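Next up: just one chain, as structure tokens, the form predicted alone.
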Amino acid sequence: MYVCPRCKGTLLAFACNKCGAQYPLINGIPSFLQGPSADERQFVRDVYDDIYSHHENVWADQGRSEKFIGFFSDLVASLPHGSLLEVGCGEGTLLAALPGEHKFGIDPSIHALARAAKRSTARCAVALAEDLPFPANAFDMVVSVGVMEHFANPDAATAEICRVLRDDGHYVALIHTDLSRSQRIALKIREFLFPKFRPLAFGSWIKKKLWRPIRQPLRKSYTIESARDCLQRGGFLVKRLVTRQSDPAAPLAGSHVIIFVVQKAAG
């Protein structure tokens, strides 16, 4: 299933028969972060490895509740999903819950993927969205949650996701649009303090902020319009937006959370 992320050549024992690149296995997980921009890729990998080596359930306090995971999985299940890829699968909590007969996940962090491998039988690899190690037309469905904002090159990553989708395949992408400082404070008050006080969750969040705080690299700013433009440039047709306004019952963390359901454009 895997191909060389650089030239898309066939791999034999994780060596490319076209460009000669050799990709290592780390504890049984292939790592595809090689190539001309290896320094930048190594930086991204190091940042996320540091995050996951010191924290578990990293994104649980950023809207990844069991209710949200169930909602997102049901949304994906309503579309063709026999073969599925999650971009930025992290520790694999969502990947394990998603439907699909053949599931794959990629992430920059080997530490995250080691946990993901224990949660499901999905095949995982260390890779970035800008250079996916999969052949064209490989998947019915690609998903990403809170990842699009951290693509080093959003246009390249979106085009790659489109490339690995079959004709009429779907990409379901959750993004976080920008919030002002006051909006961020109000969001945390609603999440932890009022109308329901959640002391354990609040304490866990405070600890994470004070002890080895999580700082993701490459944060891009998006509005609904700019995200839509990026997806359309990459070869997608926007079919549906899921927001607090369009779906009041959707368990989204706030009005800044948007789910795009897009489809690969014909041709």
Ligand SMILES: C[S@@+](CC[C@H](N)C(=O)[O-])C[C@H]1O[C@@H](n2cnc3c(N)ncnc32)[C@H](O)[C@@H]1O
The other form holds:
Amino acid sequence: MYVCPRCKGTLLAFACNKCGAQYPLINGIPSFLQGPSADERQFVRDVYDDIYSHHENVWADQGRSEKFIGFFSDLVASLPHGSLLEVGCGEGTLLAALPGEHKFGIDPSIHALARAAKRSTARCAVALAEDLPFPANAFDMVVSVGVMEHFANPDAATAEICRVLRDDGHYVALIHTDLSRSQRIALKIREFLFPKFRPLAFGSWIKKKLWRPIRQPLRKSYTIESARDCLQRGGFLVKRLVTRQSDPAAPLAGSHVIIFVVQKAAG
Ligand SMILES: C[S@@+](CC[C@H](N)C(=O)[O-])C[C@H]1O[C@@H](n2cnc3c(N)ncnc32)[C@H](O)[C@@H]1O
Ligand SMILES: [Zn+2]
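Compare with the form predicted alone: the form predicted in complex with this ligand:
Everything in the complex follows now, all chains and molecules, and the chain you saw is the first one.
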């Protein structure tokens, strides 16, 4: 299934027959992102490896509740999903719950994927969305949750996701649009303090803030409009937006959380 992420040549024992690149297996997980940290892409890998080697269930307190995972999986299940790829699958909590006969997950962090591979039967690989190690038209469905905001090159990543989808395939992407400082504070109050005081969750959030605070290498700002533009430039038609306004029962962490359901445009 895998191809060379650089030139899309076929691989034999993880060696590219076109450009000669060789990709190692690390504890059974292919790594399509090797080399020293000088390059921006390797830097991204190193920062996430550092985060995942010091923290577990890193984003669990950011709206990835069981209810949310069930809601997102049902949304995916309502669309064709036989072959499915999760981009930026992290530790694989969602990947394990998602439907699909042939599931794949990619992430720059080998530490995250080691956990994802234990949680789910999906095939996992170290890779970036900007250089996917899959042939064109390989998937019925691609999903990403909280990842688009962190792409170094959103246009390249979106075009790659479109390339690996079959014609009419769907991309379901959850993104966090920007919040002002006061909106961020209000969100945390609602999450931990009022109307329900959640001392354990609050304590573990504070601990995470003080002990090795999590700083992702990149965060791009999005509005609904700019995210929509990016998806359309990448070759998608926007089919549906799931927001707190459109779907009040949807278990989303706030009104800044948007799920785009988009489809590969014909031709
Ligand atoms: C905020 S975390 C979300 C992780 C997971 N989707 C979740 O919801 O638990 C962002 C994830 O995107 C991955 N990531 C960052 N840049 C990426 C890129 N260019 N391509 C693919 N994944 C990327 C990170 O390693 C990290 O696991
Ligand atoms: Zn190659």
